[in-house]
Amino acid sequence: MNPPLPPRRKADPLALPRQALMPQGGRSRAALGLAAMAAQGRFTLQVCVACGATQYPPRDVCHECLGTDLPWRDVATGATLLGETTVHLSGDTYFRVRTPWRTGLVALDCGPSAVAHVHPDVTPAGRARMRLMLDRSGQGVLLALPERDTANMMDDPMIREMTCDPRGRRILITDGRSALGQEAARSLLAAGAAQVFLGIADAWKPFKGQDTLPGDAVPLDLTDATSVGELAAEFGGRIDIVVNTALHIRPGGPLDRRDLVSAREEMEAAYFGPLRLAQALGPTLRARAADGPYGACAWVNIHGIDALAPDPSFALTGAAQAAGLSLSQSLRTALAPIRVLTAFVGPLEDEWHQAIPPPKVTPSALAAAILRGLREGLEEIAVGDIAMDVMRRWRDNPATLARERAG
């Protein structure tokens, strides 16, 4: 049985800091499909259309019939551990400081056999359930977990390396004035977060919930470079996860407004504000990514699903969200090995979506989805029925979706 996670200790100021190294990241174009599926939390492999053979490792032609039509399909997650070994010495710069590391050969129920990372609680020659995970370099890898959950299963160092579980970590939530920010703080604290900092802009303005804040209020205004810089100077070395809950959503299209005031505010919340914060906190987060089981690990951005295809009634908000999404994709490379989680959300249950009929997303539902994404080490989640439907149609045909939403 895996031992429980050791308590967090104060950093030794005299210890040599560990560099934030990453495992080997080179992959073929076909193998990048594993990373794309792992980012969504799906266990999918290539399946030949012609003969139905499941492929592993990913390839360009079927190993059975040489067919070239190999779409990614969800497959059975069951497997049997055929053989295993524990690596105690490694020449790889990433793994040599993370041994012992268990690996093994598993026979997948869907057909092929594969080399995988193996959780310590998987018994020799026993059954396992497989997951596609993202490693620290952002590549998809196979992980064999126990068939049923075990005590302290998620405390294993291997799991902590591939996920962003908030337990024991310190978290910054950028907008503590909003119901979403406060719900996110409650959810993360309930999940075992060591401390939650809630950014408060214009503290002199009263707001709902200010007397019962679930975290520690800190001054933070993402539209003010001085405020962002002061926060980074005082708290940057203590932040392990950033959850950017700043949203500015207003109805209106290009011809519905007579000025650029709201458009600028939308761009500040969706693009310029997160950019300021990333420039201020990013280098410190990356440097602390190797601080053991409690190292810095994640950056969460929330985007309206309009970032993929705009709703005409919120067209300018959609444009700002699209700019923010492009920034999130850029940060995924710039902040590596920090995991960047993008949460796409449908219409929220707030004052700006009153005219939108249900289903809508409550702050508590969005907070719960963010927590799940962190625990599973995902890069992309869709929250709410509308967001999931739009995401599915966008993956099928983006051009058709844009015309559908415009109509």
Contents of the next structure:
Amino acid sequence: MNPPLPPRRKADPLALPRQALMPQGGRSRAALGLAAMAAQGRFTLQVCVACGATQYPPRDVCHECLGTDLPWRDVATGATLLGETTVHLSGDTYFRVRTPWRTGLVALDCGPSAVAHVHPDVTPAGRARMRLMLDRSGQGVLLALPERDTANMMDDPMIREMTCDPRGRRILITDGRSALGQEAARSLLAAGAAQVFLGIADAWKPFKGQDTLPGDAVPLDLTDATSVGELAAEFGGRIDIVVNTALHIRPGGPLDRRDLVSAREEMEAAYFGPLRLAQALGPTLRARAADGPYGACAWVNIHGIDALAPDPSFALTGAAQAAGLSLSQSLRTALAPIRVLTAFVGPLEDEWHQAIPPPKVTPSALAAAILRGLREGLEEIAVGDIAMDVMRRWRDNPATLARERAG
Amino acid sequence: MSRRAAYDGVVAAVPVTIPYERYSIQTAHWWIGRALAETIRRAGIRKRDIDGLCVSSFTLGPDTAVGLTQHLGMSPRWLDHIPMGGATGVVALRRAARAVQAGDAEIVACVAGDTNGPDSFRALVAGFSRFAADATYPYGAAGPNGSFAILTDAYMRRFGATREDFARICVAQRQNALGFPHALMKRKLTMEEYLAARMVSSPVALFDCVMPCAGAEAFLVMRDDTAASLGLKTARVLSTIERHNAFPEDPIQLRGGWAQDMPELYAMAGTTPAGIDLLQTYDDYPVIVMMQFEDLGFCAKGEGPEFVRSHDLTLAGDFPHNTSGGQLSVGQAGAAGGYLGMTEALRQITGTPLGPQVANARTALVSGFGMINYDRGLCSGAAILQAA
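Alternate state requested, the form predicted together with the partner chain (shown: the form predicted on its own):
Now the complete complex, all chains and molecules, led by this one.
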């Protein structure tokens, strides 16, 4: 049995922090597919359309029939451990300070043999359950877990490197005035977060839930550089996860408004605000990414699913969401090894979506999905039926989706 | 019955080993050049007499054998560059032999050399192959130590081999190395020291690993009458085999390509394992040595552990093996590691050893193994040589 994670200790102020290094991230184009699938928490490998052979390592040509049509397909997750090693000496700067590190060769039930990270609870020569995970370089890697969950399974240091479990971590939620922010705070505290800072803009203005606020209120207005700077100066070194819940969704197409006031506000909330926050908090967060099992690990951005293709009745919001999504994608590189989790949502159950029929996403459902995404180390989640539906259409064919959404 | 033509009239000669160095500030070009110069000097020929050149190196980049011809001022009419790691020696021999036999070249110089700096090995491992970069290195980055540790673990589980069994191979080779002047490891190794050594990537410990170093090896291939006119001591090529990516259906490597081609190896040579006086295996890790004992027919599959318990693998023993000390004791000079057994075998059967002579050494088997592209070594080869 894996020992439980030791409780978070106060950092030694004299000790030099461990540098936030990453495992080697260079991959062939085909192997990038592993990361794309790991981001969604799917266990997929390339399967040859012509002959059905499963491929691994990722290839450009089928090893059986030389076919070149090798789409990624969900495959069986079972495997048997054939041989293993515990690495004690590694020349790599990331691994050498993380040894002992267990790896092995598994025979996948779907066919190929694969080198994988091996959880300590997998028995020698035993059965395993495979998952595709993102490592700290953001690349997809294979992980062999015990066939059934074991006690403290996800507390293993190797697993903590690949996940962003909020337990024991300190979290900033940017918008504590919103129901979403408050729900996210409740959910993360219930999951064992050490502390939740709730950003409150314009504190003099009353808001719903202010008397039962979970976590610690801190002044934060993402539209104000001074406010963001002050927050970073005071709390920056204590934040392990950022959950940006600032979501500003307003109806209206380009000709429904007579000026740019509202469009600017949407860009401010979806793009400039998060950019300002990333500039203020990013360097500190990144530098603390290797700070033990409770080190800084994740940045969560929420995007309306309109970011993928606009809905004409929310078109300007869609433009701002697309800008925010583009920022999220570039933050993946800029903040690495901090994981950037993008949560896509459809219509929310709020005052701005009264004219939209259900299904709509409640703040608590969105908060629960974010928690799950962090725990499983995902990079991309779609929350609610509408977002999942649009996401599937987008993966099928983005150009067709744009026409469909245009109505 | 093999349909392959024999290597009649072709001989190998002038084995050269340039003493290895742990780290070198020189380049692969420099090491290869030194080996060629020494070969030419010892053969009593001129540089332009070499009209065939076969090169192997990991650290020659961005050059290949092509760039080397200009660097060294040579104009060969036959040129080859073999990127097969530990199988290069055997493969170079068999290609050169056919070129000479067919008259495409008169004298082929086969040479392998590499330099080694403090970060060379890590850099080589990090970018070794596409599959390794995609699917091996990101998993602990232990390089070949990690890959062979996994194979060793599987072999131990399957066939009951123990660390003591692997120790017998390493200890005997160290014993051999004590008489070999160029070995980098010059201290006797005991079973106790082997077993107590620091674990590198379990079950592979310190003395299971070769020491990367700089060095070069070379030999010449020519017709027997050419060699006779030069007054050289030579060895005939009785047979060779080569195989790549053998048994891809095996989920984990417990055998190499030799197992597929062994019958032909002995049939072509007209001999059996009992007719082999000395064996040079590719010894990047002792588990691979044990597999070669099995796959080359010296014992049955799975009997490797029992074989090493019941044989004396030293120079003076009943089964002389890796008589220079092998890479485990001499060092692994990159691609030259794939030549080490070849040059040592040539010296032993032509009666020109650098250390002690193996008694009655007339027929030698040299085996090569190379390139962990992903989870297993892909290249295997072997050659049987006999004193002319």
